[in-house]
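Consider the single chain below, provided in C-alpha cells and representing the form predicted alone.
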Amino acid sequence: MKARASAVPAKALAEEVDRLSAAGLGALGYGEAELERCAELTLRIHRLKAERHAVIPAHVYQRAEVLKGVADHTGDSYKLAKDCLGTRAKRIVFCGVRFMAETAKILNPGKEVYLPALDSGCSLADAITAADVRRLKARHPGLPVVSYINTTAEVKAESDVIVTSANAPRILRRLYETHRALIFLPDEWMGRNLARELGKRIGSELILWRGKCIVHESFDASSVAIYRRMYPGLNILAHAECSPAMVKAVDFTGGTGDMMRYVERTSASAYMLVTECGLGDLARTRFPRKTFVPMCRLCPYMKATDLARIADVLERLPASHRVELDRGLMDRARRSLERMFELAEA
C-alpha cells in the first residue's frame, strides 16, 4: 500500500482497509484509495461512538460503507425500531430517513437521537399530513387508521396502528376480524396489493390514500419478461411498494427482510431485487456465491447520509441535527407503534 498522509497510524489504517474489503466493499468495486478514505472515517467514527456512548442503526438502503463500516444494527424499519427500543446507549445516530429517526425518538424519549443528513426525507411521509388524517377520519367515522411506518410522527399520533411492508398483511387480517373496513395510508400501491392479497374491495372495505414511493413507482413491469428471456431461471423479487402490475409479474413480494430471507433459503440461477439499490449491495456482500442481476433505483434521501456526515454529527453533537418532538405527540404516536408490536408478534 502506498504511503499517504494521515493522522491515523499506518498499521491501524491498513488493518481497517483489510476489514472493510473483507466485509464486502472490495467485491462491490471500492478501490484502494476509496477504501483508505472510508477507513480513516470509520476508525474516527468508532472512536467517537465509544466517547459519546452512541449507537448507529442503519437501514438496508444505506450506503455500503455505512452498513459494513460503522452500523451497530442493520435491518428494515421494523427490526430497527425493535433494536432502538432495546438499546442502552445514551445517543442514537440514525442512518436512514427522518421518519425512522423520529420513530427511534418516540420509542426512546429520554435519549438523544440525531439525524446525520437533514435532507433525508421520504416521499411517502411527505404525501400526507396529520390534518389529512383527521379529515379522513371525519369522512369515515369509526374506522381504524392503519398507517405505514413511512409516515411522520404527527401522522403516527393520529393513527390506531402502524405497519411495515413485512407485517401489514398479518396485522390487517387481525383487524378485519373485528372491523368491516379499514383506512390504510399513505402508500396507494401497497394498499392495492394488500386489497388483492386479502380479497378486500377498495373504497368500501379498504380506504386508500394517494401516496407513492419515488423509488418504487419508477419500475416498469413490462421489463420483467425481457429479463426472464435474458436470464433463464431468474427469480425476481419486488418490494411491496411496487405497482400491482409489477407484483403480479414477479416471483415474490415482501419487505426488505422478507426478500433477504427468500434469497437465503432458495437456490436460483440468479436473483433480481426490484427495490432500492442498497439492498442489492447488501445481498451481494451477504451472499457472495449467489448471482444478482441489477434492476434497482437509488433513493436520494437514503443516500444523503455518508460517513463524513456521521463523523461530523458525532464530533459536534449539533442541536440542529437532534430530533426533538413534543412529549404529548410522542405518547400518542408510541401507542400506535406498541399496537404494531402487539399485533405483529401475537
Ligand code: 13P
Given for the second form:
Amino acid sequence: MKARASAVPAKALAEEVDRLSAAGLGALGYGEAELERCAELTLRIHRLKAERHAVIPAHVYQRAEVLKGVADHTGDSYKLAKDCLGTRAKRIVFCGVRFMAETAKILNPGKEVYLPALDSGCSLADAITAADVRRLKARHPGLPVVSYINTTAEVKAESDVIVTSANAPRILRRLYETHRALIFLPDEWMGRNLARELGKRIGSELILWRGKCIVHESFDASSVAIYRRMYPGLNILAHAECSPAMVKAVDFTGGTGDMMRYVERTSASAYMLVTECGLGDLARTRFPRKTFVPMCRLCPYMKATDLARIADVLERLPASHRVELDRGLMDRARRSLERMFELAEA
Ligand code: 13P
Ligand code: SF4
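Given the form predicted alone above, what does the protein look like in the form predicted together with 1,3-dihydroxyacetonephosphate?
Let us now look at the entire complex, which starts with that chain.
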C-alpha cells in the first residue's frame, strides 16, 4: 500500500485495508484507492459505534462495504427484526430502508433508532396508506389483514399480522386453518404467488392490493430460457416479489435468506439470483468457489446508505435522522409483529 496523508495512523489504515480486502471486497473488485477510502470511514465508524453504544444491523441489499465493513448483523427482514429485538445496545443505526428502521423502533421503543439516509423509502411501503387499509377492512368486514413487513408503521398498526418473504406461506397456511378468506397487502405479485402456492382464489379467498416493488417488477421472465441455453446446469432463484411468470420459470423462489441457504446447500454448475444486486455480491463473498451469473437490479433506496452517511449519523446523532413514532401507534403495530413471531416460530 502506498503512503498517503491521513488522520489515521498508516499501520492501522493498512491493517483495515487488508481486513476489508480479505472480507471479500478485494474479490468484488474494490481497488486500492477505494479500499483506503472505505478503511478511513470504517475505522471512524468502529470508534464511534463503541462511543455511542450503537449496533448496526444491515440488510443484505446494502453496499458490500457496509455489510463487510461495519455491520454487526446482516440478513433478511425477518432475521434483522429478530436481531434488533435481542440487542442490548443503546442505539440502533439501521442500514436498510425506512420501514425496517421503523420496525426496529416499534420493537425497541426505549432505544434511539437512526436511519442514515432519509431518502431510503420503498415503493411497496409507499403503495398503501392506513386510510386505504381502513377502507379495505370496511369493504371486507371480519377478514384478517395480513401485511407484508414492507409497510409503514401506520399500516402495521391497522394490520392483524405481519409477514416477511421468509415466513409468508407458513403464516398464511396457519391462518387459513381458521379463516375462509384473508386480505394480503400491499405486494400484488407476492400475493398472486402465494395464492398459486396455496391453491386460493384471488378476489374471494385472497383479497389483494396493487403494490409493486420497482426492482422486482423490472425482470423479464422471457430471458430465463435464453440464460438456460447459455449456461447448462444453471440454477435460477427468484425473490418472492418477482412476477408470477418469473416464479414459474425459475428453479426456486423465496426470500433473500432462503435464496442464500439454497446456494449453500446445493452444488449447481452456476447460480443466477434474480433480485437486488447486493445479494449477488454477498453470495460471491460467502461462496467464492461457486459461479454466479448476473441478472440483478440496484434498489436506489437501499443504495442510498453509504459509509459517509453512517459515520455522519454516529458523529452528530441528528434528531432529523432519529425514528420517532407515536407510542399508541407503536403499541398497535407491535401487536401485529408479535403475532408474526408467534406464528412463524410455532
Ligand atoms: P427479504 O426479507 O427477503 O430480505 O426482502 C426484503 C426486501 O425488501 C425485498 O425487496
Ligand atoms: Fe422496497 Fe423493492 Fe427496494 Fe426491497 S428492493 S426495499 S421491496 S423497493
